[in-house]
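Just the one chain here, the form predicted on its own, laid out as structure tokens.
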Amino acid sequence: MVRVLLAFAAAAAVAVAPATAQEWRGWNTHGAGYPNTVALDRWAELAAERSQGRIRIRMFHSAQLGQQDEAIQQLRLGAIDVANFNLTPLNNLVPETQVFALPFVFRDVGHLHRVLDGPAGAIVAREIEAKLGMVVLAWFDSGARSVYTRNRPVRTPEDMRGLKIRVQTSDLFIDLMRALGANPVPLPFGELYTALQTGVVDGAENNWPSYEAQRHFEHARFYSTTEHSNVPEIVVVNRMRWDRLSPQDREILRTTAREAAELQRRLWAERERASREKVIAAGVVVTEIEDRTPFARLMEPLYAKYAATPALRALLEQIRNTQ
């Protein structure tokens, strides 16, 4: 009896042995100490925690597997298994996400986080997975983006005009700065310094975060508040590990997943009013635009080329009724 027991016992650990030793990698753009990070560190912990260990990401922070147009790519065929992406770059491939970064689309950061959390952010998830294989398991806040340049601040739209502006790997945003007068210039995030230093660009868009983490501001000095743009970021998994996942797991890494957006969420706001006042103190000469209305009037074209559908117009129409 005693044999037949260990027997038994021996087969059962070995029937479990793949639920017990899953360890995943996950991508990250940002490096150490920002919010992101911080966040998706603790999303980690808290799901190797709750799942007794049978789930445990190994996040390479800092681009480490590559920039995000190839993370896209790495996630899809299952090389990663999780990831933190900006949406502008899924733009071409899931018309739904151009919505979301469409210019001046969303009132307030209160309004972008009820649209991510309600109706509109489930549809969008819906046809990411559909689409790339991606199951969106939270949203992160991404701040709003504004322009900064190297010789001249930017006030008006006819001071876009000529500028050689970088831009995400997006038709979108190209047309977006085309539509500003501007040249657009698509480039990996992570080689923007260097085009900064020497010229290769005029300047950039981004948020305050980014502006200061990445050093931009040594270069590119004038920081004009356009916020044109408050484009969202997705915590992803890929299809097939999710696929393979208990209904157990599967409710431990979502209900993580949400737990570490909440965090990202408070450490980003804290985060975009440190940034901004260290910039300020290392000379950034900062141009408030109060009135936002002539560059908002130059973006109907896209709004008529991005939300051409009658399932877009809907949802854009879900995203303007939110309240």
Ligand code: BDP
Contents of the next structure:
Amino acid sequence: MVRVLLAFAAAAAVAVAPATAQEWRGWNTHGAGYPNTVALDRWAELAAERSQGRIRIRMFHSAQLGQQDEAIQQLRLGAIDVANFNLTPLNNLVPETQVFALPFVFRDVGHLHRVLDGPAGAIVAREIEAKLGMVVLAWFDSGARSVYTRNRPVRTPEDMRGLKIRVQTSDLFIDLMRALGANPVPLPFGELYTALQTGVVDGAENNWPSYEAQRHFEHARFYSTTEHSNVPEIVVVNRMRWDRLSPQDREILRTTAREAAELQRRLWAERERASREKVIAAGVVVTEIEDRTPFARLMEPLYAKYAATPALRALLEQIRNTQ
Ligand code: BDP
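Structure of the form predicted together with the named molecule, given the form predicted on its own:
Expanding to the full complex; the earlier chain stays at the top.
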């Protein structure tokens, strides 16, 4: 009898334990040393420390829990608890995110950060929360995305004609490539290295750190600084998880996520330079696009299409009016 009771008590203790100290699963597409990876690990550390172990996040890096489109669904369902997502794969789900992906919409990095941390950032965060069942805690920088190709450099939009260019799952990016006369090929990030290697695509577009860290430069040796989009990234938590937290723990999670974002942005600026130098040393041919007007002009129709409603136009104005 005593044995049975003890066993029962032990089982009850196990059943109760997860409510206080359950480990959350975190998703991230990048590998060791990447600014996002370092910042997310720091976030987990800070959150655990300040909550005295009540919030325990185990980060799974390098897309171990799946590619980004799947991870977004997993996070909505609660199979993944926290994540860092680029806004592009949310474009088709939340129209407001498209405005942040529009070509040449941010004037410079300072402008981007002020927009993210200001009212426009709050609007986009609110819409993501309302539509997707996830709560946005902070914004990461993802730099400027540029085009890179396998066989020849891109100097003008004409050079893009007919090229198969990999894009993320986003109608806006599909239209952006079509506007340049290229053939967009949506592919998961994790499949791109092989696609470049085997010639399934002629090129792709990304920032310096991803181009370098994913080793795309090994097979696409021509990088052209089109800098056509500065689409940023979010740090999110599943809505049900969030709702179950005490106000104190919510505050801890939010504050530590913001501190992690500050770290990410600092590391980002350094890594952009370092990645650029590294690929140049490895023999990459950089084509500096001095005049981006021909690219911008062809992409102009995206504004009418993706900032079509009064609310989206107001958001665009909000960005433009951010000093
Ligand atoms: C990287 C983003 C990552 C995207 C990737 C891509 O950080 O979230 O998945 O680009 O192009 O810059 O898929």
